[in-house]
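The chain that follows stands alone, in the form predicted alone, written as structure tokens.
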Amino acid sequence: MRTATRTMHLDAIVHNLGRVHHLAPNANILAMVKANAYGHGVANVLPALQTFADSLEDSNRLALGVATLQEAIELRKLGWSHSIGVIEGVFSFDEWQMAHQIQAQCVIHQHEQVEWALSDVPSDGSPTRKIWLKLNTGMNRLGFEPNEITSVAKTLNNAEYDLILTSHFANADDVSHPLNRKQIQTFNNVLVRLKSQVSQNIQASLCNSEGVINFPDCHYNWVRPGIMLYGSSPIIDKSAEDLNLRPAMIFGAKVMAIHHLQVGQAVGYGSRFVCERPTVKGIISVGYGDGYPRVVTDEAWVSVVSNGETYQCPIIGRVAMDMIAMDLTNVPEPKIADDVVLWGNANLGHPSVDDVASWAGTIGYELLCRTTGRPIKNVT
């Protein structure tokens, strides 16, 4: 059997969630678990959400927030009772009528949602008079315009909907652009001319992970983290490690073959490594099949642990969908099923899943999300 793995640490997602709560003790949390739980499966890490929903004075303090109708509904099904919110918004009458079945809440970003919102008010006490109201800040995304914004907050308001203004940073991870001052202002504008004309009960969001950093004025009433709660670093020059934070998922393989090389031999498809010096390769079943990148440069390396050393090998060749070589040179002794480390903690040896990101050109989130279902998974 392949000894691609994937190992989910749920220990690791209630540190980072606790991590969140320190940086933003006063906020509610509205924890992303969109595509699910960012390639971590929703069904895994759900045990960590409910365990630090628990160890909270309120429980209802911790929301989970996805993308579409679809994951909400798998949410209830998985037995998560807490508040929902969907973050896209529904995209048909008939899903914003299914949205009250599950006691889900909606963000609304565009006329015709507005319109579903009044023709169908859902019960006093119901979850779903909660309105999470977009607003554009200048992401140019999604959302209501500065402009526009009060007179829908107004309509809404008159229904006895319960608003939240929300928006979303641009460059949040990187503190100095100077585009969030403005998106921060123009929400501040906002939010004080809705509560003066539209009501004081209006809550505000508007930090996601990297803004939960860097921006801790802007905490408001919601947060809502997403990669930092799966250990893998929001801001761009921090490190997981930096920030404190703990990769919820370790991409692992075991060495499946060796092989001595002599100067001049090539290795992998394309011929692009060749060996300048008697080389030690090793062989690990996983590959950009898995969900490891293809395209990564030559300071790509995984963590090989042998005889209780950890060691740092090179990658050599090109990823294939089902294999990649590495340089075993410098292992004093390998065996076949050492264990490699594909990502993991950093602090351990190991590459981090930004470090792989940086040699593929890409960002941890994309590296979580496309691991695919081929690699055992495993839940501690």
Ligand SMILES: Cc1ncc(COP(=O)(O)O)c(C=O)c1O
Second form
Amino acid sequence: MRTATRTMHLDAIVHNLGRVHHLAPNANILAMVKANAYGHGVANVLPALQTFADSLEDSNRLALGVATLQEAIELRKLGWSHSIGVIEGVFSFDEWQMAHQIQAQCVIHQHEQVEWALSDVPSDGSPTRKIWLKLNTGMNRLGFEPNEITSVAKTLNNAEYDLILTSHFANADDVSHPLNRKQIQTFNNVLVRLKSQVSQNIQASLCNSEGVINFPDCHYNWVRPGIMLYGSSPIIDKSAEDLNLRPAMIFGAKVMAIHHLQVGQAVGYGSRFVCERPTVKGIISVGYGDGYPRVVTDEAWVSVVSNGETYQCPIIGRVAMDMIAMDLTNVPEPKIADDVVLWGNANLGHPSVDDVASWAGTIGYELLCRTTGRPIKNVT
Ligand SMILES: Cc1ncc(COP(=O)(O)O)c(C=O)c1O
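Can you switch from the form predicted alone and show the form predicted together with this ligand instead?
Expanding to the full complex; the earlier chain stays at the top.
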């Protein structure tokens, strides 16, 4: 049988949630599990989130964040009973009513959503009475402008909704980017205004993973970490190990074929790699059909565990749909079924998902989300 695997390490997710709690001890956590928990499988990771919630004095301090109502419905089907936040909000009045039914909290970022909320106010005590009111502070993606949000907040407050003012950073991965401070200032100004003109009870939420790490003075009532929960670094010049984050996904395979090539022989599609020395070449049965990016540069390597030692082995030739070739010349006695890690734990000598992302000109988020259902999935 094919040996490509994606192994999810739930202890890593619990550890990473602990890091968030350590960095933002006074904030509640909306743990982002959108896009199938950043590709890890929401059903796979839910036990880790539940374990962490149970370890808190008040388990309601952990809620889950999704992008859409469909993702919220899936969480309820899987048995998640605590709060859920839907960060894109609902797309129709029917969805708004469905949000009541499944007791989800919604972002409201535009006027039609306000109308739906006013036409059908959930009963007292319903979680849907809590609204995440989105402010555009400079990302220019979603949200009300600073000069229109007070009247929206007043309207919703008069209809007895509880409000959490929320916004999103555009550049929080780069702590020195000037827009960060502008966004924070706009957010603070609006928060002060809403508290004085609308309600003192308005809560606030600004920080994703990058903000949790880079802006400790902006944690407010709720932080919304995503990528750091899965052990990929959210910060431009820091690795996951620098931040004491553990990778939740190990992407692996086993050597399926070994060949000895002569100088001048070429490997794979396009004959892109030509041997400059006698080369021991190994093949693994995994490729872009499994989610490993085809576009990696010649810097790309995998780690191979052979006779208990770990070796860095360059990828040679083009990554294909189902197979990847690597140079095993420096491995003393390579064998069929030796373990190979495509991305995993840098502390164990593996390339990290962030390394692979840099070879592919993208970010860890995209690679994690784009892993396919094809590799065997393990949860440990
Ligand atoms: C509104 C919002 N909050 C939080 C997050 C989580 O961000 P990150 O994964 O960078 O922590 C996202 C991610 O896209 C988001 O869109």
